[in-house]
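The data below hold one chain only, encoded as structure tokens and taken in the form predicted alone.
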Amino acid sequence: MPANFTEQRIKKIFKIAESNVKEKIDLILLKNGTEPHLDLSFFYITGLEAGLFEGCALASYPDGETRVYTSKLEEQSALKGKDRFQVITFKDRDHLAKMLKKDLARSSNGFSIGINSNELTHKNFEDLKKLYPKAKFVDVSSAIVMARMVKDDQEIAAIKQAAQIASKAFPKLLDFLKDGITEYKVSAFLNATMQDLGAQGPSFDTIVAFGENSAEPHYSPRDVKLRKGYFALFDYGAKFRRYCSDITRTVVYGKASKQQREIYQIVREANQLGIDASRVGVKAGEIHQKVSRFIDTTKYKGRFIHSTGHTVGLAVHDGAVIHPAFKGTIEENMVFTIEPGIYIPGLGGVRIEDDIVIRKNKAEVLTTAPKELIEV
């Protein structure tokens, strides 16, 4: 088989794999369930932009070969991938079955199998086990993960295609607001645009809140009414070729008060601050401590009340936090969020997020919609 991404992406997990679990790993199957249960490590591995491939599986070996196991229905998907990967076609669920045991029959005596255990569900799992049962189970879920968060220049790429799709819908949303507006009406308006612009549609539940709604993270859109005075938040993001982008932005809707004047200079200078701490090197957990010290050197102390980031790819949560929890170091072409914000109850907040990839000497910002506090 030649050289391409796919092999070279099953190359670098079990590199991984075999130096974090201390032993050989003869293959890795993956195995989808019904959506939502969808293995995205399916598609970083074979690169396929269309399809769902439920109930479709994936055995890749240590020299990079690669099969995929599809039905009928994805069959025309899956051999857009021809040229990296071995297509075989299965009738049903008995027939797949039937087909693995055959085809990784070696597999059942003795062999070590890698599985993704954070996306493979107890139901598949335990079928594999009556196919293997002399197989030893052997979890790189946490290899998967760490290849995944460093990026090759074709995931950067649709990457940041996706960041500009999200980031010119912006001037076209603030266009869009008026007196009276509900969140839905926004929220679907920003959906709509990110796919006149190209995306295949949102990477993830688009948030619009105002007021103090503003003050939920992770609020979900009602039918609250846009007023003079009000916080506006919009977190949102566009999926281009499965990869996702992730921005935010706050707005005044109407003349900013000296409070939220004063919150929102806070926010914007710990969102800089952020990025200009990112780099080759440094320890996830350490850019945390530098956004979550300045803002907590202000009156707002105790009020930016998640991490400072998260990796993203396929997912938009992507596999790991720029936080203390996650105590890994960051490496050139990672791509991740940089997203402080102060919440007050009662009032609203602010949040300013940004996707970055990370180069040899510096943070490359990705989403390019403007920073600056706007009064709409």
Given for the second form:
2 protein chains.
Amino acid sequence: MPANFTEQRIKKIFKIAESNVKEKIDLILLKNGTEPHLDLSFFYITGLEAGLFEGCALASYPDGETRVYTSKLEEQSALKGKDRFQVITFKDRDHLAKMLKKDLARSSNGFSIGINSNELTHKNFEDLKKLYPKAKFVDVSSAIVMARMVKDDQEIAAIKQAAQIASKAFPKLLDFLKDGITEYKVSAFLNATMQDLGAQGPSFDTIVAFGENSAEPHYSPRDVKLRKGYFALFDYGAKFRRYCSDITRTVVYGKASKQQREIYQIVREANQLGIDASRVGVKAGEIHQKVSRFIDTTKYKGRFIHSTGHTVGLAVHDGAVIHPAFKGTIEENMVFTIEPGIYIPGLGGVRIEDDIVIRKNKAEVLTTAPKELIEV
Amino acid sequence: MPANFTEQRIKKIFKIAESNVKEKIDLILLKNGTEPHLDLSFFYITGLEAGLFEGCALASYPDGETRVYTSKLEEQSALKGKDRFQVITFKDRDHLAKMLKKDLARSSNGFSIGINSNELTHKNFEDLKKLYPKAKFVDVSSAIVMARMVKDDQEIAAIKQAAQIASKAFPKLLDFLKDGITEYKVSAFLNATMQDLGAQGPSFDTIVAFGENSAEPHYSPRDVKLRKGYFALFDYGAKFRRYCSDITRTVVYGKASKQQREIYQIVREANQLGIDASRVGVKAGEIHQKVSRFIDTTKYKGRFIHSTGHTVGLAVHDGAVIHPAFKGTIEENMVFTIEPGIYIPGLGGVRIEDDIVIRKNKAEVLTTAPKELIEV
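Next up, the form predicted in complex with another copy of the chain. The previous block was the form predicted alone.
First the chain shown before, then all remaining chains and molecules of the complex.
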């Protein structure tokens, strides 16, 4: 990876944006709200690993130049990237506004500012409009999504490490399970184990769901105890250098019933189908259709109630879904999940989720935890 | 607390909004983006403890009625609030748009929709404008901030529990410290300990900073080892029922130098000054001025580089700062931090942070971990 990835990433965004919107964009301006309303593209462009940067701004130009506007509070954190971009420190909101107006208003007759509507709050947009009354605002969010969707080597290395951490936590998790342990305790154990293995933190609120709770895809762990015969579903991930992994494994605690085994094998097969279908040039919708149609040929028709997957990166849900709702085509170096599931309210559910990176000829699976049916 | 807090919270928002904007608002409409761009007010109004609700919407009416639009994926999670609001399930984005248009367009001659510009993405705003071309959009974000800033009993109970968890973790943390342990390991231990004590998770990325790193207020833990004579700064918090706590304690590992002791005592005194100044009826700016002026009377003038505090709630930074930038007056049942610090690049920093709730006659400190200088 060459030294200045900030410049490379900026040029990539401009290239896509200008081909999308068919007009000149003078600069791209990002502005963070307060946590959690931070623009993750701020971190994509800067590569800053530490710091929150609430209320901070970033301006990037077509030639790859970037200026980061930071408060005193994060100045030290920002300066870690000073070889890649200019760091400008503001005293307060008014000072920032004054500097943004002065530094960026290249022409009093108007200029065009690319904004990231997906991650810019409407309030911040209104403030920018007041600051630059003659500017034309152009939404470049789809260019940013597309740029971020195809990862560079440095990003893939971070996600790979995040996926390795999550995978290594899985056998430790199995050893930790015992009669009567709560979802709650297991979730705490998983998070601690991932941090011990080098994670910056969990990439989202860890899901541990026992028994019928496993039928609720976005369940939150509670005080529910593990009992023989339960499905136990674990959906979790690590953050490493701000990049996320996202894995799901489901096991049976005790001996699997015939039905549990049957559901598991169908989901297992669907997961493999999804991975095999993920190749350069196919449509995301085709992957989903292969997976969902397969499940619909079984007696569990209609029990797969979400997309087959989603891209992963700085955000766990990093811009696109593996579903016909996303019209795009799979490209080399995209990273996304394949996560079919079958959910039966009152009984439970099985989901098997992997993170894959698309290589020239096939998908490489980054989450290496075992996928055969495990009876703990 | 009466059963239907959703209705009470909605009525509170409408009351403030209508007195702020001096016009009739037909409904308030919230729309979530994808994680992390979720409107926390969605959770304030619904009180839903589980679920992500990406892309979901909520409509509330002046009479307290609320409709929650959820995808199939979160239907089970949403139904947990069915005694407080109506749950409407959509199949996909288009279906949601169709339903929103049909359910909410009360008059084809136009109506006024309150939006939360602080937490609504600009993209979602543009989509709403297309959906309701005749509607008038009114920003009610400041009313939402104000409503959320004064907590009800149920909210205070959750924050109190979150603060207790963080406080109880502190002595365990001290026992865990030893020569050569990394910031990284300590941060993992803190998170696990809080979860063991009942936290849903950390309320933000835990800061553990040794030695000179403690001079960087928003530092992220690294592979740095604890050595005798270092300041060790811990800034962390627990999430409990989605509500946050936020505490900072600084200790000296080994015997404190004269200068370390001096810095610590000034910050300790500043912390107490801030707490004592926090009373019903004072301006937030007055509290900050008392604290910062005190520090500026010492030889560490200019070394306190951030606000004295911020409100805490569903967000760690829940709307207002304890600083002249916030023009508001302190009211009963506000919850905020008091967190003075002194930072000396190259040497280190001290911060002492508490969460307090404003009662009729005084501030109640929720974070009960000890504050005298500890030499570990």
